Each structure stands twice: as C-alpha cells, then as structure tokens.
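What follows is one chain in structure tokens, specifically the form predicted on its own.
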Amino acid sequence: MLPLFVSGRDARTIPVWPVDTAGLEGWLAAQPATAAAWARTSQFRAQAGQVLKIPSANGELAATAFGLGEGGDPLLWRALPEALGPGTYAIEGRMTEDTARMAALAWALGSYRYERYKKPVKADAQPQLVLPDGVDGDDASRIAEGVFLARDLINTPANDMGPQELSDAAAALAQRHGAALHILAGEALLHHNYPMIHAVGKASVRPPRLLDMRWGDVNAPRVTLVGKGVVFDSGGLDLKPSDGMRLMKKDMGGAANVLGLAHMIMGAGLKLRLRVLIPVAENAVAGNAFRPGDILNSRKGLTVEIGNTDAEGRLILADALTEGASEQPEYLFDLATLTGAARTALGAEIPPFFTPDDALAAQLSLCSQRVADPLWRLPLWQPYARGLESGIADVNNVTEGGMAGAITAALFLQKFVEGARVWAHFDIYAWNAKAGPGQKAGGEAMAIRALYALLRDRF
C-alpha cells in the first residue's frame, strides 16, 4: 500500500466526521458543547469541501469536521489531505461499502504532488488516513499508483519527456511486473511496416518508435491497449501559433494513460493477456518533414493523403490500431489527446468516447458512475465518413471546414482496427486547466479508472 495509509489506530488519531448540509444540526446537537460553540463560531455550514478543525483544551488538534454539502460528490475527500496537517485520520459514523471505497481513493489522489523541479516536501508530512473497514488499500494505493504515473508523465516538459525517456518509464514498468517489452525506433519503423508513425517523427532529431509491451497468460483472453504517444506537436508544417503550442507536452496524454492503466491491469494480476502499444513521434519542423499533399502508405495497406499535418496522432495511431486488432484481441481500446473538437464539444472535464458496440457502452457508462470516472458516448455517425474521401487516395486524414471534427477522427481511426471483436477510442484531455480543492492543475488520468473497473469486473 501507498504510505497514505495505515491499517489501525491509536490514540494519537485524529477523528474525521464527515457532514452533509441536511445532517449538520444534528451533528452539531451530538458533539460536546465547547465543540459545537466552536463549529459555530467558525461559521461551519457543512459546505462541500469545507474543513473545520476542532482544537482540544490545550490548542492541540482534537477532531476535524468535513463538509459534504448536499453529498453529490464522491471524490470530495480528496480535498481533505492538502487541507490536514501530518497526522493520522479515522473517519468516523456510517458509510456504505462504496462510500468508503471512494472516499479512501479519493484521498490518495488528493495526495498527489508533482515535485521533480522543487524542493520536496518532507515524507513525514503527509496525513495518512486509517483504511475503513472493508476497503482494499492495495486496491487504492494501485489506483493511486496508475494515476500518478500518468500525471507525472503528462507534467514532464518535452526536453526531458522524449521518445527514449517514455521508452525508459515503459521499460521500467515493464521491469516491475514481469512484462516482456520490444521496440522498434528509426528506420526499423520502415522495415517492418510501420510508415506513418516513420513519416510524422522523421522530422525530429529524437527518432520515432513503437513500444510494444507484453504480459500475462498466452491463452487468456486478449486485451490490448493503444495510447498516442506525441511527446511534443508543433503541429508540423501546418505550425500552431504560440498559445496552441504551449500545452504540446500534454499530446502524449494517451501513452501516459495507458501506461498508468497497464499498472493497475499487472498489479492486479487480472487473468487477461494484456498487450500495449504505444506509438512515439515528436511532430517537428525540418526539411524532411512531411507536407500538407502527401500521400502516406499505412500498414493496413490503405493509402493516406495528408490534408493537415497537425492531424497527425490519427495517422500513428492508425499503425499501432492495425497491429493491434490484427491478433483480434477481445477488447482493443485506444486512449489519445485526439481533438480540440472534443473539448469544444464537452469540456475538458468529460471525454468522449466512440464505440459500434451498445453493451460495452453501457457497461462503461456504468463503471463510469460507479466510480466518478466521467465519460461520455458519441455517435461514429458514418455518413460523416464521407468527409474523409480523397481524390487521389483511399482516405484524407481530415475533412474540410472542420465540423464533428471528434466524430470524424474517430471515424477515421474505425478504418484501421478490421479483426478488434470490440473496439472503443477516448478522446481525451489529460489534463485538469484550474486548481481546485484535492486537485492539482496540469496532467490527468482520465478514463482508466472506469476502464479498469470494467476490466476488473470481466477478469
């Protein structure tokens, strides 16, 4: 388990009550008297994310009051282990099996803290909490895990998060749990077929690759993951201007994700043989770069005209979807920092997802509530496809004017995964654009925690 808990306590821990807006005058009515004239005196109105610490006779901190407003969130406890300080903490009163599950969770994730470039803060100085009954802190702390190592992915700027430092957290991953771990970088991208993850790298002193991660039983069901690994766009030829360049760091959002879901599929020992994938390329600008006009041949074979070379994570992605879905793997799922469509579409907080099969959208809206992992299904709406057509080969890789530009993406991904049984692409942002309580601005696992819980759930 993560250091963030512990198992038991004793009599140095510090009672956490948690209270809702419709329960507070009953709390206040069961709590001593010095205690409640306190919470009042402190204007404790039981809002959400509110944090009322009670003194005891002698100053020291005696018990602390969290604020659950009206209850709807189950991941407001992750505001609680900025707010506290060292210490350990016991929830106090009643809570459902689930109740506790996510509030344990949800205070590890508000423990997160990205220190590469400062001073560290002291280990000693982060609460811990004592696990609720019934909750799986190795479960937790393997969530937690996952999570982290996305985020820490996603916040390493591109001068220090290229093609081999992503190759090196992989093979460390892969270390960790046992995984067997092939890459192709350079030119052995052409040699074995792999000529549009070649194409948009080429330009980059840091050469492109494809990391190819295996674990887990031969003979069990196959699942198989694909993350965008973009460790930098400038958007190409087509060049961004300065403002949507500045977050180009977060465009290997997909690989990071998927790396941090690998975690928590291994750790979990789940009877599945999980294979990932993760094309590498820095989008860059040099005289070898490839052009608006091009034609680019695919490893399914089909021809690709390039109408806007800052539409390229399709076109890698399109590579490793074909290898992926050519061992028609049960589930094929990739994860990428697609389009600003989908943000304009459902904000950065929601992603969308895209998937022809109605059971595994509804199994995924559902493990998606359950654990307070938001997403959302789009249509792969196919008369839009036409939008793809090319004149001079078998597919554009963007349509003119721009519309549905998240559906058409997908649609254009859908073509390159021919053999998956089920398929589904999230588009996603990987990255949280404000500071909130518990939540730290900047990368973000999104998706993987709903997607592991429907893994969990199968194997």
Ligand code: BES
Second form
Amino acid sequence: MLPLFVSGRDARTIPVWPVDTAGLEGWLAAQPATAAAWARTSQFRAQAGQVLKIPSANGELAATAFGLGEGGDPLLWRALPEALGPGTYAIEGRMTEDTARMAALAWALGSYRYERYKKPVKADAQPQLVLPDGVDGDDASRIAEGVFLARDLINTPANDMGPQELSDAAAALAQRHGAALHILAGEALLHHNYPMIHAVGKASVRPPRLLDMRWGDVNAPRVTLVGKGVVFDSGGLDLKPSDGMRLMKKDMGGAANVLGLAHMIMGAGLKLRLRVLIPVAENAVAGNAFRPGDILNSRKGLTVEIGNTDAEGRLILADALTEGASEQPEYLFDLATLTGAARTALGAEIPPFFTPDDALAAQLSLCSQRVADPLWRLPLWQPYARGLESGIADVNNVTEGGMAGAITAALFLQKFVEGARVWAHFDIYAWNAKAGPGQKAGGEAMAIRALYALLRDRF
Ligand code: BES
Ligand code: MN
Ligand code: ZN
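Let's see the other form, the form predicted together with the ligand, since the form predicted on its own is already up.
Every chain and every other molecule in the complex is listed next, the one we just looked at coming first.
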C-alpha cells in the first residue's frame, strides 16, 4: 500500500468533514459554536474544492471541512493532499462504498509529484489518509501506481526517454511481476517482418524496437494491449511546426499507459493471459528517413503509400496490431496519441474510442462513468475508408483534406486487426495542458482506469 494511506485512527488524526452546499447549514448547526463561527468568518460556503481549517483553542489544526459543491465530481478529493499540510486525516460521516473508494483513489492521485529534474527542496511530509471503512487500500494503491508510472514515463523528456529507456522501463515492470519480455531491435525488426516499425524508426540514431511482454497462465483468456511508443515525433520529413512539435515527447503516451494498465492487471493477479506489444520508434529527420510518396510493405502484406510521414503512429501500430490479432485474443486494445483531430473533436480531456463491438462499447461507457475516467465512442464510419484509397498501393496512410481525422486513423488501424474477437482503439491525449486542483500540468493517464475496471469485472 502506498504510504499515502494508513489503516487506523489515533489521537492525532484530524477529521475531514465533507460538506456539500445543500448540507452546509445542517453541518454548521451540528458543530460547536466556535467552529461554526470560524466557518462563517472564513466564508466557508462548501464550494467545490474549498478547504476550511479549524484551529483548536491553542492554535493547532483541530479539524477540517472540505467543500463538495453540488457534489457531482467523484475525483474532487484530488485537491485535498495539496491543500492540507502534513498530518493524518480521516473522512467523517457516512459514505457509500463507491464514494469512499473514489475518495481514497482521488486522494492518492492528487498526491503525485514529478521531481526528477528539480533541485531537491525540503518537501513537507505527504499528508496521509486513514482508509475509509470497506475500501481496498491495496487496489487504490495499485491503480495510483499504474497512473504514476504512466505520468512519470510521459513527463520524462525524450533525451532521457528514448527507445532504450522505454525498454528499460518495460523490463523493470516485467521483472517486478515475473513477466517475460522479448525485444526486437533495429535490423531484427526487418528479419522478423515488422517493416513499418523499422521504416518509421530507422532515421534515428536510437534504433526502433518492438517490446513484447507476456504474463499469466498460458491457458487463461488472452488480453493483448498495444501502445504507441513514439519517443519523439518531429513529424519526419513532413516536419511539424514548432508549436506542434513542442509536446511531442509525450508521443509514447500510449505505451506509458499500457504499461500502467499492465501494472494494475499483474498486481491484481487477474485471471487472464496478458500480452503487451509496444512498437517503439523515434520519428526523426535524416538522409535515410522514410519519405512522402514511399510505399512500405507491412507485416500484414498490405502495401502502404506514405501520404504524410507525420502519420507515423498508425504505421507502427499496424504492424504490432497485425501480430496481436494473429493470436485471436479475447480482447485487443490499443492506446495511442494518434491524432490532433481527436482533440479538435472532443478536446484534451475526453479520449474517443472506436470499436465495432456494441456490447463492448456499452460496457466501456459504463466503466468510464463508474470510475470517472472519461471516454466517448466515435464511429468507425466505413464509407470514410474510401478516403484511404491509394492509386498505386493497397492503402494510403492519410486521407486528402483531413476531415474526420480521428475516424480515418481508426479505420486505417482496423484494416490490420482481422482475427481479434473484440478490438477497441483509444485515441488519447495523455497530457494535462493546465494544472487544476490536485492535477499537475503534464503527463496524464487516460482510459486505463476504465479499462482496468472492465477487466476486473470480467476476470
Ligand atoms: N502524434 C501525432 C498526433 C498528436 C498531435 C497527438 C498533437 C496529440 C497532439 C501524430 O503522429 C500526428 O502527427 N498526426 C497527424 C496526422 C496527420 C498527418 C494525418 C495529425 O494529427 O496532425
Ligand atoms: Mn506524427
Ligand atoms: Zn505521433
């Protein structure tokens, strides 16, 4: 369990009273007169995220109240660790099991810091939460660790998070959970028929790779995760402008997220056979870079005309998905920072997902709601696949005009997943543009808490 949690109260435990706007007057009435007066003096109105610190007669922190506003945001509790000083806190009053579980998880999620490159300052000890009754602290910790792993990997800049370092991170995770990791690097990708991973990554001095991790009972149902691992996306010869390139260290966000999800799955010991496939490449510029107009062969055998070297993610994913689908897993999920168009459609906070399977889509939406990990289904609108036609190859990697770019990218991927019984593709941003209460700007886990909930229900 993370040190953010303790299992029981003692004499120094500080109460936290959750108060919503409707309950404010009732709560004030139930408090000692001095505390109620202090709340009024401090203009505590139970606004969402508002924190009231109530001193004792000798000026120490005696109790706190936490404003829930109208009470609609189950992750609001992320704001607390930052707002409170060091100490041990316990949530007062009755909560449903769901509310308590989300509160504890949110507490952990809000405690994240990324300090690798900062001069060490004497940081205050992190506040600790007494686990609310009935909450599985190990599970909350596991989820938070998975999220933190994803964030750390994304936040680490490309000079320190190249193909080698991303492999090392996968190896460390595999080692921790007793998983097997197989790596193909450089020319070996050609010998083992991953031509598009090789083509995208070959212009970098840091050669491309395919990471292949397996874990669990070989006879259990198969779940395969595929994550886009572009350690930096310059756009290639179709070079991105400065604005577009600035954040492209995060283009391995899909890989980071599937590793975070793998941590949750393996840590929980779910009864499934896990495979994680991560195609890793740096989309760089050099004399030997792949070019617009080149035609690549793919693992599947389809020839792909390169309309744009900046649509590199779908190329490396296609080869990995072909391999993943060939085993006919029960579930095949891919996560990728695939298109700017997904952001145009839904903004940075809501990843679209695509699946031909209506039942899976419904389950995913329910899980997404239950754990407050937003997702929204977009259609695999087959008529748009016509835009991917090429005059001289089997398929083009982009469409002309670029309308519905997130959908056409998903339709491109779909050409390579034949065989998978149930496939879903998640086009994630993997980044918080702005800091919010309990949310740091920077790398972010997206879709994996919902997926973990789905897999936990099923296995
Ligand atoms: N990694 C980018 C997509 C991206 C850009 C995600 C910005 C999040 C924020 C991807 O490789 C890319 O460059 N996609 C192009 C595709 C286009 C050339 C068809 C895009 O979205 O502009
Ligand atoms: Mn790109
Ligand atoms: Zn990219």
